[in-house]
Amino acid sequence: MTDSSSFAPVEGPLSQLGLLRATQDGHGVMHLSLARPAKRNALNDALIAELHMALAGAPADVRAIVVSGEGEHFCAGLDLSDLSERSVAEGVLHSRSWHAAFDQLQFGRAPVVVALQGAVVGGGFELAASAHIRVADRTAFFALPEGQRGIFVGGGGSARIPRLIGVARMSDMMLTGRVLGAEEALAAGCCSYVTEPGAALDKAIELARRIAANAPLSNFAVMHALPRIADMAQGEGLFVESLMAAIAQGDEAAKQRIRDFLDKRAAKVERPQQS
């Protein structure tokens, strides 16, 4: 189990928020949970800007992220009670502002890696699509209900998700409203883990614990430039890859590490254990 009693709540301007709750450990993970539990953690424009906001301005000592939900639900999704109607442009620019926030979540200086309990829903699919990995619990249930509510997905998930379980999958899941339980889940490709229900967080904790132990530009390799060589031609994107590898390999830390595996002070890859 992870102890908790590690994490202390980030100081400065992380400590003002209100829908959002930041702590840090000391071995470089953030914990940001969202902190709207009456509400399943249902996504506002306050939330947004506040998850987008905490994850620009995380400490530079971070290296790794936690994301999780508070109560029973990682995040039930867009809080339709602060939909209001809008004109075709306020709506353009009200989606831009989930995809800004969501792409510092993809795209910034540390990998994320989520907890999922309960509703995975909507826009709280489309926030877990955003990171890196994901850890499901047994309660954790996915969703894509913009197709019952005369709606269209906003947060960047017809980009993501598809990446994630396909096209027709994600097509299934909005035009008939299917919800996919978490072993279901996993087998489709939303999830990377399954554990007992509760359990999700110290999960994701250990996993991003030892993200942070990595060096950090293998995680930035990673996390900026794998995508984008997928999304290229092939032979683009193995040129890419080629300059990649040999900036990695020039860094020191990732020298010291090959020094330390040759001298035998780092442990082999082993074949994993039958459970």
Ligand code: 1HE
Second form
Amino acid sequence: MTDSSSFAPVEGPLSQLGLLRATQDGHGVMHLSLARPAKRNALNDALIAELHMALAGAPADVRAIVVSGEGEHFCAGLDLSDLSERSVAEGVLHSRSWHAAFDQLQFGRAPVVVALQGAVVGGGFELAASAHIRVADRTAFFALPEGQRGIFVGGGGSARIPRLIGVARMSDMMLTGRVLGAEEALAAGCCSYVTEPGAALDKAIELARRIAANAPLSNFAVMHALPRIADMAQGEGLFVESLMAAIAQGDEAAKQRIRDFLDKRAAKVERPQQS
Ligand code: 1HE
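Can you switch from the form predicted on its own and show the form predicted together with this ligand instead?
Next comes the full complex, this chain leading.
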């Protein structure tokens, strides 16, 4: 019995999706699952549109989101059967539609945890890089075969992936076709957790439930203020940090949590268990 078994289909418009399955648990977590395993969850226009719609239209009580892929692979990237038909002008619009969907993922209402197995490739890596936390199982492998296919990243990868692994590692992956296994990907910064095979989804759900229990303004600050401050010059960043800190501290949720700690009702910070 996995944690994912406590999820029920989301009702309303999100129950009508064809390539994406949307479910929700009783802890404020929505689970979106790419449901094209026969095509290794390759991202065609319809799937990108559904992902955008599901993220923008998440039910109001959703406080964290898990994204995963059905089958042995998280995602094989761009559906290459779409590409040959596209003009240059259509290519720009296509890339912008991915940007809109993945911006909705990164800067939406709720933090996103992705569960990764097998191929996390091309646009699949770009999708994963838009999330706030990446959990990979040991079968996961990361690659950017755009170089070998004669194309370039178009789903935000050139902006987001260097922020995770640096320009030098991304250049190596694109120029040489280097593939990183899960442990190498962890060391490089492609993901934050590695689990046993088949355990990434449960771990992602566990993390999402923890995130959903945070004060909403803290999550908002981490999602929306933190990456913007990191892009600012230090002086501007520190100024925005002060404003965000004051807003978060002024919220009743923060005051209650601090009272709970002082009254010994809240958990202490624990040392990690020795492995
Ligand atoms: C696909 C795709 C796809 C699989 N587009 N149809 N991405 C790539 O260059 C990765 C291409 N895919 C692969 O390298 C492999 O398929 C995998 C390593 C991901 C999985 O291998 P495997 O052996 O499990 O599956 P398969 O037999 O290769 O594929 C099963 C089916 O999925 C097969 O179709 P079928 O009709 O013959 O059954 C494949 O053709 C199909 N399939 N991947 C279309 N990507 C916004 S810019 C982003 C740019 C990119 O993402 S470039 C990277 C593209």
